[in-house]
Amino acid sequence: MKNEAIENNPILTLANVSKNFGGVVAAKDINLSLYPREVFGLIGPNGAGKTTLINLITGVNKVDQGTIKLNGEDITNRPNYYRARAGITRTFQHPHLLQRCDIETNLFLGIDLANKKNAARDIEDREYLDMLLDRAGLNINLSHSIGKLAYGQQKLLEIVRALLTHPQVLLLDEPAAGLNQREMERIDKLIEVAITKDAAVLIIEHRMDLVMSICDRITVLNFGNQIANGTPEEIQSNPVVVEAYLGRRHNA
């Protein structure tokens, strides 16, 4: 979103965070913050530990060591369901949906997990919703199976569930893999609903030219290891992610 005007206060912060699995480095003193309305990019070589970030996040996974905190309040230790009601949103790199329930179903299940069923019945976000599936270019029925939308539809309609829930933290994790040029062109417009709404969004993506156009700031990891962070002016020109990233993915 190339946002100017970035809060004071990080809304979300990791201090010197680290994950092994066994002898594997997932996570190795990770260090970042997250800010109201900015969009910031993780991106890396498969297997550098992005996803593995965003489920110690999440709480999926426990960290050995460091802090995770929220507007200041230490959930490092605070169970998976707690931060989710507490703001934190995510999607996965397959869509996680029921496949036997209806749409609407799905939708409001995700709302009911964030403990945000009384609000989400209401007609402002009934509204919200419609404005949510125009952007994301979804004319369906809600009373239709979920099995009948198209693989690209459903990546959009986990976005537009991750959305309604009014997350502070919204973490993406490759969004625009497996869509065509105008599926990823309505992320784009998603992303930016969340950013009217003052969440910090954090995106994980192999497309560089949509990391590249609407990412804030930018960390590159590599096998567990921070290795850049950046503007994406700074990490394109960075020689060090050009080698270990980059550089691989162009020449490939």
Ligand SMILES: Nc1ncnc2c1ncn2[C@@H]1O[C@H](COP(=O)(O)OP(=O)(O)OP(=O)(O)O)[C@@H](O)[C@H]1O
The other form holds:
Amino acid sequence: MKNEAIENNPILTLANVSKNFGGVVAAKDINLSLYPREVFGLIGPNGAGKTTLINLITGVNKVDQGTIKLNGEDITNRPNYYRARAGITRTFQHPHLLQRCDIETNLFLGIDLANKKNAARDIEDREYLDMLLDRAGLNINLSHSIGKLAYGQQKLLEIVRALLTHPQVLLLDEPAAGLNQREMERIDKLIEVAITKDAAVLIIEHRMDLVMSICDRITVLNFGNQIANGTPEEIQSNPVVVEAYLGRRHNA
Ligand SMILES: Nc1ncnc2c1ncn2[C@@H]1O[C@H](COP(=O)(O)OP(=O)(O)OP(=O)(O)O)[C@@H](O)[C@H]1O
Ligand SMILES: [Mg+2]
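Now that the form predicted alone has been shown, please provide the structure of the form predicted in complex with the ligand.
Every component of the complex follows; first up is the chain already shown.
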């Protein structure tokens, strides 16, 4: 992806965001900004607080301290549906799909929830959907049940569903986990769609080959702390990151 320069105002800003669960520090003084057309990586060991950050941005969890702004508007205390309608969309570490419903119902659920019901099913959106399914490599019958799809296909379908809402901020929680190499290559093609629409993409991922190849900037979390920020090159050669995360992975 690798964008040229960050010349715009940020779409999303987190300022001094903190969150504890009982005695667990899940986020401590997190500061980050997402800019249009950038792919931002969030990495770190298990339990570092990566998913929590998505939960705080989407409003699933409330911050203890700090501020979250979307296009300059303070959304810190806004409910999750407000944030969804304002253009913040996510996927889940493990797909959240309605297993008993057909694929089409699942696909349009996000749009229905974002209250764009009538706009969702017109011809233009159908063409957009076909384009997304093609990029995802999903040659599927939409009337089939979700259960007919393999795990990797379900995860790609979640990204398609997210893109159907035309997000400004797309938050992907470990999209490549459980995907084979061919499926993983589809993620890049789907992210490209969000980028051409001037969205910002935040990706949490343990697959370092993917992270290092698509991210413009990366933040590393460890025990809720933001231990490093930088380009993929800077992160890979940062001794603190190698000690806390990358080295451990290579030695595993
Ligand atoms: N709702 C919750 N209630 C209590 N503790 C929580 C809750 N959500 C997260 N935690 C704790 O906060 C810490 C961070 O969890 P989080 O799921 O954000 O980590 P992560 O970086 O996404 O890890 P992984 O790579 O395993 O997905 C963990 O110790 C976790 O147990
Ligand atoms: Mg997680």
